[in-house]
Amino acid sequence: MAISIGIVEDHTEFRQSLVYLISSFTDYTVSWSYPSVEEALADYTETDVMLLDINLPGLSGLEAINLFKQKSRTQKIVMLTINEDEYHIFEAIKNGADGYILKKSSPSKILESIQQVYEGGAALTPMVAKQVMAFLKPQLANPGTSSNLTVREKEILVLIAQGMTNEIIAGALFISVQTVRNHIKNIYEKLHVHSRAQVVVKAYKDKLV
C-alpha cells in the first residue's frame, strides 16, 4: 500500500514539483497538498506523512504542528523549509515535528525522509543535525542528567538515536515489535518527549547516549 503524503507548501511552483516527483513513485500518494495552514486545516484528513512548510501565510508551520497533532495524535510531520538556524529547528522539535529537512535536499532525500518517518524513525539533514549538535555542545561537557531509564530502555534508546526502527531494534534485541513500541512509551514519559525526534536531541542533550 502506498505511503499517503499530505503537503503545505505556499510557493505553488515548489509545492506543484513535490507533487509531481511524490507521485511519480508507486509507493507514494500525494493524498492532498495546500498553499495555507488555514485551509489544509479546514479539510484536513491524515495521512500517513505531512511536509510542513514554517514560513507561511498566516499561521506558521511551527504554530500548526500542535494543530495538526490536536487533529491528529499519531499525524507524523516533516518540516520543510529553507530555515536552517538553532530556533527554528529547536522550536520544531520541541513543538512535536518527527523530522526536519532544508528544501535543498536533493529529491532522493526527501524520500528518504518521508520514509524514514514512515518506518518511525527520525529525518535530520546532515546541516541540521550539525546545527543540533552545535547547540548542544557546550552542554556535552557536562555530567549526563541522571534518568529512571532501566538497562533495557537505555539500549532502546542507543539504537534510537543511531536512526533504527521499530522493527530493526526488535530483531537486535530478539524482542517483538510491540515490546519495543511498550518500552519507547516508557521511555517517553520518563524523560517527558512526545515524539522521536525530541529523544534524539534529549539523549544527546542530556549525555544519555
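Residue numbers count along the first chain shown, from 1. Definition used throughout: the rigid core is the maximal C-alpha set that superposes within 1.5 Å between two forms. Fair warning: this is a prediction, and the values are worked out from it, not measured in the lab. What changes on going to the form predicted together with the DNA:
Core-aligned CA deviation for residue 14 between the two forms: less than 2 Å. Annotation: Cα of residue 163 displaced by at least 2 Å between the two forms, core superposition.
Same protein, the form predicted together with the DNA this time rather than the form predicted on its own?
A lone chain is what you will see next.
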C-alpha cells in the first residue's frame, strides 16, 4: 500500500512540482493538494503524511497544525518552509509537527523526510537539528538543572510545576506526604532554590515543563 500524502502549499508552481515529484514514485500517492489551510480543512480526508507550508495566506501553517491534528492524530505533519529561524522551528515543534524541512531541499531529501516521519521518526534538516541541539545543550550540560535529578524527583518536579500541593502529589503517586516532602527537599538542594514557586520558575525557564 502506497503512503498517502496531502499537501498545503499556496505557491502553485511549487505545489504542482511536489505533486509531480511524489506521484512519480509508486510508493507514494498524493491524495490531495490545496493552496490554503481553509480549503484543505473543508475538504479534508485523512492521509498518512501531510506537507504543510508555513507561510500561507489566511491561516498559517503553524496555526493549522493543531487543526489538522484534531482531524487525525495519527497523521504525520511535515512543515515546509523557506526560513530556518528559531521562532518558526520551535513553534512548529511545540505544536507537534513531525518534521521541518526547507523548500529548497532536494527532491530525494523531501521523499526521505516523508519516509522518515511515516516510519515514526522525525525529519529535520541538519541546520534545524543543530539549532534544536544547541537549544537543548545548556539544559543537559548545566549541572544543577534537571540532569542530576533522579527519575522520581523529576516526576515530582513536574507535578509541582502544575501547582499541586504535597498532599495531592502524594495521592497521585501513592506515596506518603512525608516522602514527597523529602524528595522536594532534595530537589531544592540540587536546584539551589528554597520554595516551590522558585521550582516552578526554574522548571519553566529551563523548559523542563
